[in-house]
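Coming up is one lone chain in structure tokens, specifically the form predicted on its own.
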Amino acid sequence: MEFKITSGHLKNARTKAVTTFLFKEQKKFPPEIQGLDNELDGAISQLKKELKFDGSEGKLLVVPTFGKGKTDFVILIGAGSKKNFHLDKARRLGAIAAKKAKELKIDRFLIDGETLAVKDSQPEIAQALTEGIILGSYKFDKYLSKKDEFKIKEVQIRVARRYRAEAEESSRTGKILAEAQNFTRDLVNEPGNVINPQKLAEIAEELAKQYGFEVKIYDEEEIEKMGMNAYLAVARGSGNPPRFIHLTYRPKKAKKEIALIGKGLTFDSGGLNIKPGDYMRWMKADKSGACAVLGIFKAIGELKPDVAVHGIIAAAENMPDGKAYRPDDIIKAKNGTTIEIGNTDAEGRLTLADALCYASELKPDAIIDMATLTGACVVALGEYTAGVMGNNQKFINEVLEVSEKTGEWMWQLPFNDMLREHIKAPHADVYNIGTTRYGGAITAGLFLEKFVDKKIPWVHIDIAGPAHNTRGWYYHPKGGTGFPVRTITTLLMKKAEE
């Protein structure tokens, strides 16, 4: 798909549809629809009042051209209040935009970012748009044998002539970071039986020779030599052996390090805690966090950063044979922390202990894990929203800030002493699971804290559930979402930048 900024009248746009927006509080139309409608003998204005389209956001109006004007249709989307608009408002209507442009099998079509251009500039809402035709264009159709192969190979997006190179450079920033989120999508939609640690470690060694990237891969000889056994407890049920991937992007003048960490579960069968069948249905998606780790480099192997940044993923299948680790089975980690297994299906944070201490022997100015963590964080927060902890409030509240821009919705849940008491064992240093059924999503965060290093600046984002979804919302479709693809690596970008 190809994207290009333009400017002009809408009358003059010679595409095959051109699609703009009305605000609610707009009772007339602008001079842009206002144009087209006269060109259009006053078409656009009696469909709207027959139709009853009064600028509810979402809803829609084509009105064929019938061969007047440059166009075929002109698409009118309600853009909602003008007041509460907001940025990822228009990755929605990028969404609606592309998606009716799918139906109607348009493949080149312009849409109007001036006219979205309330409290937002309009190279952030080109960005935005870029973002919402790709992300809500996209399907996961590899194993179907009829697919549907119509694309949309061109959109002209309208901003205003002064803004076109700034806007030109957003839309590429949002074409990369979308396309980055749906690579990420397409791993996370991998079946286990596809997808196992071993592949995982082959896509981050084509990413490192596609980018220029470094990287280890650790077998596991090397993983127990590094004394990694709560990662190793973890992978040993399963046929297929782990591998521990480090992927190192380091550009000239790096300015911060920053090392990001990725659950990698290819797939969870709870272990001999193991799964009732419809909660180990999707068990696919706990790589969720891996995946978006290797979609950030794909991002960051395109916009290239003055940030170095680690990519780290202690990639594992949690599976019950005879060799599996058992409840009461006492383990020590990297860091010579020793954990008393509680439940075998608590398995990430035990794989999560060890690449955090090897991600603090890095010593990087920050440490970001993502993790499909836990159900609990789910019951506290639905499905569409992170939760998201940390030892530095100064960086927690940075990646929330971003991620209010992104749309990627996140909610600090709070450490406290109390629930600190919940992870004490008695044969050991810490359980793997919370001795009280209730804030379960923070006593998983506060057991991971144990293997971080004091010193530096750590955020635990549990994606449980919205990495991976069964129904779908406004530009995700149904599977995986890429989440927080967009988030992290426009936070690196920003902290290249300071």
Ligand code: BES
The other form holds:
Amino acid sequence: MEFKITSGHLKNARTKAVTTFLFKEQKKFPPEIQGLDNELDGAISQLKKELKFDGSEGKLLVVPTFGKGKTDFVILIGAGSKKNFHLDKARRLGAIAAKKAKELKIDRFLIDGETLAVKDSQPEIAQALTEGIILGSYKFDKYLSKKDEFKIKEVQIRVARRYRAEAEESSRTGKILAEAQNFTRDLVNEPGNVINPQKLAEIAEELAKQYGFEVKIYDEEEIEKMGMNAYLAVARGSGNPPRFIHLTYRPKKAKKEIALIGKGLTFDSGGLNIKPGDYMRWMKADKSGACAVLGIFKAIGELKPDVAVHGIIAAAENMPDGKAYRPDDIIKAKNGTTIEIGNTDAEGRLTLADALCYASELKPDAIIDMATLTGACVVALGEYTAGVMGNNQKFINEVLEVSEKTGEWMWQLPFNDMLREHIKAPHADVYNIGTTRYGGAITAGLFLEKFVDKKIPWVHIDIAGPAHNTRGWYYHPKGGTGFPVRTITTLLMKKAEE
Ligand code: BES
Ligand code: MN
Ligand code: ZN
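May I ask for the structure of the form predicted in complex with the named molecule now, the form predicted on its own having been displayed?
Expanding to the full complex; the earlier chain stays at the top.
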């Protein structure tokens, strides 16, 4: 899909369809649409009246031109109320436009960014539309014998002439971010029989080759030598051996160094505390954090920000087996902390514990981990919002601030000393579950805290809800969403500018 930034009157557009927007408050057409309507002898206003199109959010008015105009179609999309408009609506509307274009087999169209720039700048809108169109066109159809071969080839985004240069830049950024997010979605959607830890390592190696990253893959023996016994305990029940992945992006001018960790359970059956069938479905998506890290690396490989980035994944599969770890087992993590196992299904935090120790030893300026860690987080915040925790309020605020722009919803969950009591174990330094199920997302976060160097600002993002979805929402189809690739990449770009 190619994106071009254009200016000029809508009625002069040279493409197959013009898509533009009408807000609810606009009882009369703005001049641009009026111009089009005149060209079509009032066809737009007539259809608008007959079909009672009133600019309600997401409503469509498809007007065929029957050879009268320069394009085959004019498509009016309701933008809702101007008052309630925000940047993420541009993504949603972009996705709606792309879906309609696909349906009508329109492979080239123009989309009117200028109209939507009521609160945000035109370059920001151009980026959001680009993202929405790419994200909204995504489909995981790799394994379908019969695929829909239709592809949108070219999208023109219209902005005022004076914003063109800036919009070209921001649309390019949006394209990279959305394509990286789609790359993450592809990986999340791959089932456990295709992506196992070794395969995940190979994908990281391919990325490294493509973009010139450093990469080191540790096998079981090396993982054991490094003392990552918590991680190894989780991996022991699977016939697919673990792989510890460390990618590094090290640009010459980097002043800051950030470590990203992604939970990489290529499948989570629960282990000996096996999940009931309904809860085991979608556990191929328990590698979403890892896939996000890989998507972020794809994006920074293209965008080349001046910030050094580590990508760390302790990939494993959690399976029940004669060799599997058990409830009541006591294991020692890389930093010497002993852990008593309360439940083998609380495995993600064990793999992350050793990964956080490893990351801390690199002495980065900050650590971010992304993990489909707890069902409790989904209960607390719903499926669409990630839980954010950490040891540094300023850093947490920075992440939350960026997420407001990217439309990836995040909300902070508060640590407290009472819940810290809940992960005290009878026979070891810490339990891998809380003594009650209440506040389960927070007790998981507090567990992770024990493995982070206190001097390093650290943010934990529990993406158990938004990383995948069984129905799809806004510009997300069902399956992997690629959450939070855009937020973290944008944050890294911000860090590069500081
Ligand atoms: N991978 C799951 C968490 C999860 C649940 C992700 C639902 C996505 C959707 C995690 O490993 C897990 O099983 N957590 C347990 C922890 C419990 C045993 C303390 C949970 O949330 O039930
Ligand atoms: Mn689990
Ligand atoms: Zn899990």
